[in-house]
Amino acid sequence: MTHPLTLIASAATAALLAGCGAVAVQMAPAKVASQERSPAAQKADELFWSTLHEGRYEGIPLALRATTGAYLQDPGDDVTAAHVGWLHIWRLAESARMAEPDPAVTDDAVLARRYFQEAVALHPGEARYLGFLAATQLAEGAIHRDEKLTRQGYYNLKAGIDAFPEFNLFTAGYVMSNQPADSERFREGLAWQWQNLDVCVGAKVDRLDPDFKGYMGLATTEGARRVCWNGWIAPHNFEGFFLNMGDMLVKSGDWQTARKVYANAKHSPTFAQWKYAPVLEARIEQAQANVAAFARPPLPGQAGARMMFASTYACMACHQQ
């Protein structure tokens, strides 16, 4: 029989070992963001933008390895960092364009969490990165059914509405798209739509005539609203935002005000050259069709209508040319 001094010694013993543990783990020095971007990130960044704006989500593998090999040879560069975040994430918001479903693509949500965790903590003031970080945060809980993660996402979320709104208001209602029509979080989601738009604009926009012909005057490629408009990382975001919007007010059951929203992409005076304009064109014509359709939870090879987030376009609706 163990003496009771033993067991005694061996406890503290254990307390010791932990208690230093943890000191060291808090004194390990933090990574340090590299002052220089390298020949192979730079080279890296051609692939990556190329792939994204041409579309070519069969290319996300090789650019994955171009990108991922340029982090391993420097793993202080956050935009390469947040690069490689950007294509797993890619690859799984559009996972609708594979063959065959694969369940291992939900791994693309902890790799992509992953990398975006090392591009905040290498740049903290860019809050683009924290709410990238937060949407595969709440990603990588949903699947794991992880209530701990889901609430980190959600909160962090909310820190980058606080930081940058313009930008953050959109990621966290598209991110919101996905939740049940009924729920809490679906409609706080389609509220930051709707905010999103008086930050844009610097007015509240009408609610029940949500025509946006009135501020197209205020399109810049500058400043904090530059998110707002086109250019050239999201050559399409103005046409992308409202078909988005467009959707979560049909998945909310107000598809007379979608038809609305869905028009204001017209506005763009790129609409003409963009390729999902005959997507938007058939959503406002089938709006009331799709309530019930929008209302459903997508399933893998199911027919019929998908909105945006759920799409082969979840994500080139904004960054393809």
Given for the second form:
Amino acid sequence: MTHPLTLIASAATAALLAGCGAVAVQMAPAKVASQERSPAAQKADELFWSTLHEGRYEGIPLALRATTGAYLQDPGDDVTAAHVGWLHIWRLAESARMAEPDPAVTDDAVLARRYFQEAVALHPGEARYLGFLAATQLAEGAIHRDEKLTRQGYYNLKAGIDAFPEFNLFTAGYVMSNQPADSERFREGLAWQWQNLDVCVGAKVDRLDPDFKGYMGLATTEGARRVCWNGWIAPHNFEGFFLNMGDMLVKSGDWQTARKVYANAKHSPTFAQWKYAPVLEARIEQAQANVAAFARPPLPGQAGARMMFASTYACMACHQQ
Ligand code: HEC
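Having gone through the form predicted alone, I am curious about the other one (the form predicted together with ligand HEC); can you provide its structure?
Below is the entire complex, every chain and molecule, led by the chain shown above.
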């Protein structure tokens, strides 16, 4: 009797010979994840973290050189692949920092998506990668008006939420903060921010009086709920979360609730050290005036208030030390 694998192999060969590439493509072996991280990867990690934590946006090319170089030596390293993806998406997300707008920065969406796809393939259980893959698919889909990719991104966001709601409800809502204020996607994104609060505290947070003071004792640096609070990776995650959520409420027109949500950032024990504390104070002050400003899409190089998602601190609000 012929071994079934031999049959499959000869079927693939036959398909190739017949010019039917689809079967051969289907049967291509999956990439193998590396068991150990290379010295180059560990060295690249150091530069990656210092660049991110110090907010050195202009250092992105150097960090990309180190991380991409390490990846090429070992393309089976999911951590390095994801780091390359994060550097590209950071450059795109904070491109408002560029002295002159550069349309080519949109290529960072394509590259970020590709590297997150590698990271997810190598480590499917890491749901943070899935959330960022989804976000980059949505970015790339929007840039290229590729509705198929946009839908893939949307369903990956949902899968990411199911796998790790504490982390991906934020990711998903943040991406949707960019949608028109009266769109279904925007409303859903705002609902996800409320749900994120609920899953973080294990209770339904009062929608009219969302004061977080009573929940501050739940802060932790361990388990799934660590991502709801501040930690080494995102030292001002808590403040950044409420800055974005306040912005989304303002954009929705509800500047009164936005003020209460913004104010939650002040419960953070490190609020005073947060570089963007003055931004938050100004947001509380100008909440009503920002309703119209946030509802308009920002133009490149345009001065005035921008929502966190379109700002020069879209990542740094949470990650800068
Ligand atoms: C609201 C705050 C917030 C914003 C905004 C944010 N992040 Fe994060 N980020 C987090 C949290 C929380 C984690 C998960 C920390 C953990 O796993 O303990 C995280 C995880 C990460 C990691 C994972 C590192 C690792 O290997 O564990 C990187 C890198 C990263 N974010 C980069 C970015 C970039 C780039 C942006 C901008 C496009 C961004 N983040 C926007 C809060 C934020």
